[in-house]
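In the block that follows, a single chain appears as structure tokens, in the form predicted alone.
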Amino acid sequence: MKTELDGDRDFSQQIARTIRDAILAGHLPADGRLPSESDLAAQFGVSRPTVREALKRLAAQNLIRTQRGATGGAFVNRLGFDEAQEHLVTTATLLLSMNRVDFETACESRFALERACLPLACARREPQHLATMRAEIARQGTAGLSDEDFCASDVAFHRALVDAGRNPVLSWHLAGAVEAMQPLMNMITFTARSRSRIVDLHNALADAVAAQDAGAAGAAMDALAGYTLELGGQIRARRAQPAPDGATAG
């Protein structure tokens, strides 16, 4: 592990990056204990507070965990896919909101990614995936369901569809698309959408996955993507209309 530091740059940042690189390279294995703060301070020629700050940076990235007590110290995290998905969703949500990604771009990327998962979902779906999809469709048809709960159910339906592919790497990649982009798209279209039409499209998707018909699933996904883009166009046109006197466009 390289221990020479550039005197013109933040020491704690350089130490954190060096340790991160060692973790990614496999030189520091999962669940392995890092050298003590004193040892790291001696290796890098810095103070313990500087090392402590570097470790805080690594903990914030979920790369290490700290434990107290006689057997405590800093340990390399064994990151699971569930945790990784949470971080990806947070990052994707921040990225989309801060950069104001336009509606069409979000739709294009989200549906392209999810469509790629359909053949696997059709081939590998299990009863629990179909049960979740059916349960969420039933929930979406419930009278009085709030827009927030409808959106949450929409996300849960598509997560079950993605998870039906039984590929944890693909599910991880799609977590940001479904759980970050889907709420963004719902937030824009909820005033114009027809819940019954979305339920019909979800039923078509679930039926195709149950029948293991990838072609029909692709057609249903294309119909859902087309309807979503249609809704976005309606909202944009509505907002472009001149507001009545004394009112603002909503």
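Other form of same protein, the form predicted in complex with the DNA, not the form predicted alone:
Single chain only below; no partners, no other molecules.
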């Protein structure tokens, strides 16, 4: 099974693409073992380091895992939701940081996406989801909670909310979006902290989901989005005109 390559350039990339396509096409079943590096080198007519570079490319995409030893080798990975979510978060984080996405745009997309799961969450939420949401709200109300912990709890709350929709694909998308936005959210929460207001809005959301009232849930989500945007606007204004320190009326 000598496989030909396009004569001139970047063998490792071509090999990686070839194997990747084979995996995506299902020719290589999950948990199946690839030939050894030496065999692959012989098949493609290249040296082992070149094959290794190709395999590292695939490993970077979580398409394969490697194991040493007699029965070791490269095995096709079964991509789970957790790993896929890591990918999503990494990509989204890079995207946001490298494209000068402004806060309003990021915020808007995040809440628009999360809003998408509200009907499902209201219809399918189970006691465990409600319990998690309530627990996180309670946690957010405790005094002396650090900003980091508050943000983590915030993420956990929204995670429970999207999980209540009981659609893993949707949860993957939404949780990834929420997690990728957290750095931006931190910037807000750390500066203009008004936790009680956020706790109130979270409670309204939880109430609506508990009552299976999608309309009310949507309204609560809109209110949360509006408040977050408002905070973002305050931050920007404060930066543009930095500190009339005494802060009189005006």
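Positions refer to the first chain, counted from 1. C-alpha atoms forming the largest set that superposes within 1.5 Å between two forms make up the rigid core. Fair warning: this is a prediction, and the values are worked out from it, not measured in the lab.
For Ala70, the Cα shift between the two forms is 2.7 Å when the rigid core is held fixed in the overlay.
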